[in-house]
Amino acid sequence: MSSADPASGAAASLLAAEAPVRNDRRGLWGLLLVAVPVALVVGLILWPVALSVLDTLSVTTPEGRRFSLAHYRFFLSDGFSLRNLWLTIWVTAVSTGLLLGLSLPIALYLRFSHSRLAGYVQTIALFPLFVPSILLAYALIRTLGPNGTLDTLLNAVGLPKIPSPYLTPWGPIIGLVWDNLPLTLLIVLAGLGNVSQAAVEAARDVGANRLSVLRHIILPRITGTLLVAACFVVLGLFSAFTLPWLLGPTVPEMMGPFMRRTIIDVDQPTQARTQAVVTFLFCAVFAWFYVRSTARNRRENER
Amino acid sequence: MSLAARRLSPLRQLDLRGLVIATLLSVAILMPLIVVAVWSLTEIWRWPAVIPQKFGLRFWQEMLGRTDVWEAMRTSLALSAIVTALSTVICLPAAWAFARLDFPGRNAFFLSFLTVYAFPKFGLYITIATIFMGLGLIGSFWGVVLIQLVGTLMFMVWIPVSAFQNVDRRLEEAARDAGAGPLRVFWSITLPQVLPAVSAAVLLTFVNTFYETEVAWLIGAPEVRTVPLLMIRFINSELVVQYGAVLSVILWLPSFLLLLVVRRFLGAQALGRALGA
């Protein structure tokens, strides 16, 4: 543009001087329209528990509120409130095993099989992800419980009733990994399709047998991914709440129904917060990870 | 060997494990269900015998005609149509920003609805309990509703900004080069591209309020009675076996519906990333 031109001169400087004005009218509405749900998140999420980190982390004095780890040490010192933490970390971990042990051989079945069956086993695998957990824990209940109907089939047969698995800390374990199974299971699939098929191919045509093809080609390949699946499942199983409060045992009892039974039957609504930030504590690592992994992946779908 | 032997015994080797997998878990995964719908259809089931002695619809026709089920089912139906409609009339325009317009803090706010996930879920419920008692909201239908609309957001603001980041924007452009105003864009080019995704988005959001057992037990008992507290009810204190049973092949019904939708509609892997997987 030739600056000797007053009025092309005139329009540009017109469509620079309108175009920040614009884009900053955009950006409000932006805002505007963000506004509900991102409140939301600041009022219901972030808002609780920093004020629960806050006011666990001070005890109020006749002279005001000062810092105090009291509430922790209670936490710390009381054996009851211990053991319901060392039985979550047990099941959790217990849990977390079978579902990464259980999804990988079912994932790779799928991944590499051309065979019809792998159609019905991706349909019954996922099927749990359409039924509820409470119809679950009834299910459980009534196949696994005392006469259940494994009972009756084993007392048909001539065999010794099982050691019911109900009010035992396996009930929460079998209720959950039933339940986390098709998560898992994407998650571990969707890992897979990195692999590829040639990789796999050209180690067994060089003579790596089954173990060492898994070994070396295909896990490290999918570690990564193992580790998010693992990182959402504690997510969800530290603080499980319904299938251990309905499955599990009473004494000692996982964090869930510990905390629900502080908060509402003993009325400690701070205890109750203290094993709150405990969980977060416990899950932070986890937590961070997880959340890492799932920004970065959606950074990479954006470009 | 020859080469068609090597070819060929991977591949039987393989339909064995798959035998052995599918028998397994069909029989973890298929024996629980079996056993609920079973006792559902039965009227006299005594132990040890392995088949029950009396079918029949008895318990169904006790269970259809109890004010409580049908007075639980309104609440749950209700909460989760107030839920997603809520959801959607907060979350889809926040979406569209998020795709569409450009604004300060943009990403932050975006990757700020990962903190539902970031926290152990019940350890946040009792967060926002505590909150809850001193507000009075303890019991309170609206209280279930707002926690419950929280757990929504990542499905209703994640799912639909990638549709709306997927649109052809050419198409949209040459609508409005034809002439087209901006809500005219919207309605006929914008829309029909995203209604696949959103309204699987809607329908999980619908689905998984109906299951919401955790906020309403804990904020909304005992005033508010949903269909899975009445379920609890039952595992907790009825001795009658049939009730639960009936309740549970009741409950299931939208669970079902969501499966029918998703296989016509659906991959598999399309509903694992909604799930987050």
Contents of the next structure:
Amino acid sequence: MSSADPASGAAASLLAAEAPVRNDRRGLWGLLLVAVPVALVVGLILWPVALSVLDTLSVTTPEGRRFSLAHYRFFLSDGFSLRNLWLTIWVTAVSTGLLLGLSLPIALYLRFSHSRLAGYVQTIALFPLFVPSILLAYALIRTLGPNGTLDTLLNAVGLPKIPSPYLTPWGPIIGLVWDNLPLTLLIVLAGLGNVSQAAVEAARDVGANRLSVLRHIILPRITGTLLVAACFVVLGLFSAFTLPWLLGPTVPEMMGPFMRRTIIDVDQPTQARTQAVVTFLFCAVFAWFYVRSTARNRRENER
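Complement to the form predicted in complex with the partner chain: the form predicted on its own:
Only a single chain is listed, so you will not see partners or other molecules.
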């Protein structure tokens, strides 16, 4: 025993001396792995965005380019641009409210139901996740468009036609709600996984009805999740293009089609970049809410 102890001590000392070297190598490999995606993000996204922002903050004069807010003054004084921005905000707000209002009861049913029907409901609710947006737009046009399937069915039973949402602000709302329902539902469903079944049953045992359980047990535990879902939805809806372009009106129009029309049809790339920066600023506010909510949830989980 006495001869083995010095050897064990030497081995332990050697391992202790090599430990910082291994940690340094792991740290170096970690930095190299992170460097590739960071370089791609900087080179392909942040650098072009920075150049576009600088371009919107300058004008060309006979003496050269100089700093100016003329492009933003034009955007904020142009009634057509402001109508498009307001339509985008309105469609985003209505769609986000409808998505949360539809996702929450479906997620509650899927979370607390043990029937076989829950599986079918989940399959139907997640089905739009596998349908491309352009096919969805075509299906909605054939169904809800003028002389579409719905009009044919109403005419067959002797009922009058209903006003078609196609090429109105409600057209992209219906399409965006249908398209974003699976993602919103999955986020809310993941948040409901943190709600303890024992807490719900304990509340029911003391006489709480369903509304009281929802208000005092479930909602306080998924408020952060609902905020994260709302931020994700807003970020996606505000920059949506395909469905607003195919289903929405042309005057006014949402910011995505508006930017496309400005840069291609009107040939005003700098003004289109200005519209993109304004759109980015709105999205950045909700991105800040998302980062703040995620950091707060992580701190609460670590306690």
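Residue numbers count along the first chain shown, from 1. We call the rigid core whatever largest set of C-alpha positions still superposes within 1.5 Å between the two forms. Since this is a predicted model, take the numbers as computed values, not measurements.
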item: Flag for residue 295, CA shift 2 Å or larger between the two forms after aligning core; value: yes
